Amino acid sequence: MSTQDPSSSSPSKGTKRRRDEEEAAAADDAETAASESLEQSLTFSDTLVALRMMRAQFPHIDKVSIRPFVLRSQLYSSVVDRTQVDRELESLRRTKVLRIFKLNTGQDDHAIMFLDDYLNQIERAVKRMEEKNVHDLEVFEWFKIHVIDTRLEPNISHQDLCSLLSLGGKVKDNQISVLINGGVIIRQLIDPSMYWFAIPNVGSMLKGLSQGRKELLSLLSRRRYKEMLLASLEKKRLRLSPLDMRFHLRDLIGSGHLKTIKTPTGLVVRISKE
């Protein structure tokens, strides 16, 4: 009886091993990342390195069950070449390392989440629905296996969604409602036959994201020169957002609302001129 050579294991095992190694590397970086100031870790040469660092620095938020996510604008603040960011994000999306989501903020905001974190977030949503005795939860398994694994774009039509789900079993109308209530898809306002893929439970973060942006810009606008040392600003706490100052600074620098200036005393953050 022949035994299988470990080196000839299935591609899925090889992929899992590679992911495990990547996760271990990310975990090693996490402790360092959490202790570094924003000035020490503001720019990177590689998008994946920047993503891992920001994932490690994602704020711990009480009473909200959310896995770390990164905004595209934050990457723009950290990797100088935006074309490189877009190109590398596309490659990571196609190789199923991460997913990109359109956020319902009323602005052109996109969140990036590592695939393993996203699957974990779905599991949390399913557990919450189990506790509420919601039926037809098998549709989430069909969604993970047949939809997420094959549909990498940020949106999907109702017809395509039902077609892919039917590979798992007979699709009922109320199962689509279960997916919507679970937070994994959102119906588009402009075209109700289309859905955005979504991060379960992220809605509670969106109000804080919007209010935190306004609070930070207001804070700087009240300063005499509409600027402040980054090291001092990073230590301040925002009242209206559960996301920390570092998260908002990266976002507003990347979106162009703020800019950084090198000075002898350190980096200064200034409101960009209208």
Second form
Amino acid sequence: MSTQDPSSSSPSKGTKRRRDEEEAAAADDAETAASESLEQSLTFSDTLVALRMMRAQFPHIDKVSIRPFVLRSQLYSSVVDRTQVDRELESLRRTKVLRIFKLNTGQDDHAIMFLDDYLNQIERAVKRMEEKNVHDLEVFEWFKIHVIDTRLEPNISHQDLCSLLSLGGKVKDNQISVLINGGVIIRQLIDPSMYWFAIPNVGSMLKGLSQGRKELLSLLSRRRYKEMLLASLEKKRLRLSPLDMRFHLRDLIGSGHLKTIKTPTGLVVRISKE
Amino acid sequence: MWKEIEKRESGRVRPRSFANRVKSSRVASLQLSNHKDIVSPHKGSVNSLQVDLTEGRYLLSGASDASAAVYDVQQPQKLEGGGLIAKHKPIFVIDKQHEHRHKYAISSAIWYPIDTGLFVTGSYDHYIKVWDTNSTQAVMNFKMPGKVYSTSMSSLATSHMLIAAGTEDVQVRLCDIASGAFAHTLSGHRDGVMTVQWSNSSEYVLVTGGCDGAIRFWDIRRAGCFRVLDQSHSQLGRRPPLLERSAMTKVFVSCVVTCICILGSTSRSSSGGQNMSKATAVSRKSSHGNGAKHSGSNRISAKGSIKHRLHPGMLSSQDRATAHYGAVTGLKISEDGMYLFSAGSDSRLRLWDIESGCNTLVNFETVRLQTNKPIQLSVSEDSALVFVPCMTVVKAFDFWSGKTYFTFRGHYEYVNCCCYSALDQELYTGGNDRQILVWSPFISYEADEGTTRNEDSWSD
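Next up, the form predicted together with its partner chain. The previous block was the form predicted on its own.
Whole complex next, starting from this chain.
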């Protein structure tokens, strides 16, 4: 495994290559990471490295302020051994480095966010609600201190939520609705007494995610042989999604809808049939 | 090959490891058989296949046109292609003209585990019939409250002859062949039960997977299930190392489960979404279950949220943990009885450690799985490979790393069932295209060589 000098990351001629990275160089790499093509940084050796790189590559969107999150399928496309990804995610989750959220955009979608990003996001949501003069905002503080610290799973039952929040103070029913309005918890459809944890203000992102997926798949399926060179595909912009092409490509490759094939002229992305 | 035999003869290679080596090299060369063919009389999709457990000679298949057939997979009826291709026609077929026929599709056909004199078929017409193989007559009929999705009999059973049936109804029913009546029902699932499997280690333990996504373990001698598998409980590896167990405990929530303090028996705590029942299921490990549960039930009735007193064995019905985000469509216990493999309609395959009840987080790469029908999975001997029907192909995954080792492409439509015969290292698969395909280790045919014929009869 060759270690790359971060300051001299010149673009290669389109071959996939693995990069070993130290943490000190992570900040330096933020700019270079953002400008790298997908072909160069498709696979990584380690889950944490992959997470950091993808977080750095998260597209900057002007209208909605949202902290970077990574989808699980993106990790699957970046690290070769999926079992290793699952296990490392599990140990990172247990040590409270990151949180995993279940999304409602499809079968088995999970979003992964670093814990400090998540707390940051909650604070922004609280500030926005303060501007709209919503009261009872101390419930978010209780939520941050008691619930997030102890409940590491993506879901929580109503009883547990109330009991944990009451460790902070007296809980009223409308405070739970304040939490739901803030977007930190969502009621489950199948089970009315269970809630999913959620990322506040992520709604437009999720809509963009599912529409972008559909658009990308239809773009490729309209072509005669249902495939396209990765380099030229990356340059296209998606009309319906605020997230960039690289994000969607990683996601679809990881969930198995697309597959990459090595050809002499570079990587080709094709729709997989099964 | 001769060198290997010589080594075994001289004792440098142990006989067991020699046999395993030959078997695994045969499995590695599995492909669509070029010398064996099963002629399928079915006019509907093949839903269930099973090779009999005593001799490994007879294959039983059940199909959607209410027909069931038995084939002899070792002796062909006819040899074609200059004696090279063996055609296996069914020994008998039970079809729509039969007087005791099923009215709708047969979803599951299994042999009586003790001998091949009886077999059991379960069908969407709400009946389970027990047939006598020699006279091809249905000798017993059990009426179920809903469509029968799956039936199973325990191969270890010496004291009972129960057929476990999973139907559209939420209760799992046990039918007794000896008495011709229902033994008892197991309740706890919230939706229909798609798959049932008896345990390979105990004749009284039954595993069921339901449309609500839960996998429950039942001891049929007691009421209620003793374990519900939860996908958020996971362990990193084959066995949880002793230190890891303490890492798995979550912070205790006192006001929800004050009962546990009173029980004081376990250091494991319940996690979000769980309640008393899970804790008692957990405490069963450290202390014998019944005592703990009884003292717990008194406290439970004091809790405001549960309105009525529950029998301590029925506490598990409150447990809503799910093993999959969709329905559980396939279950298979490994040969050593220690691990459980489950397939769900969320297109995930999970491997569970039965002893600890945790998800081992092995990732099996699948894109889509069939969601509306139960699928039949199969495990090779010594549990090295698991065969899973994924849409139109059958994939063989390595049990521990989750990598796809082989992909068997041959069916024209969705594959419903697969059955691995450990005796001959052959795989039989049946699908919606009404065909039963045989996948066998590759044997090369050179037309003029007589030695290939020798090899063929020797390897039998």
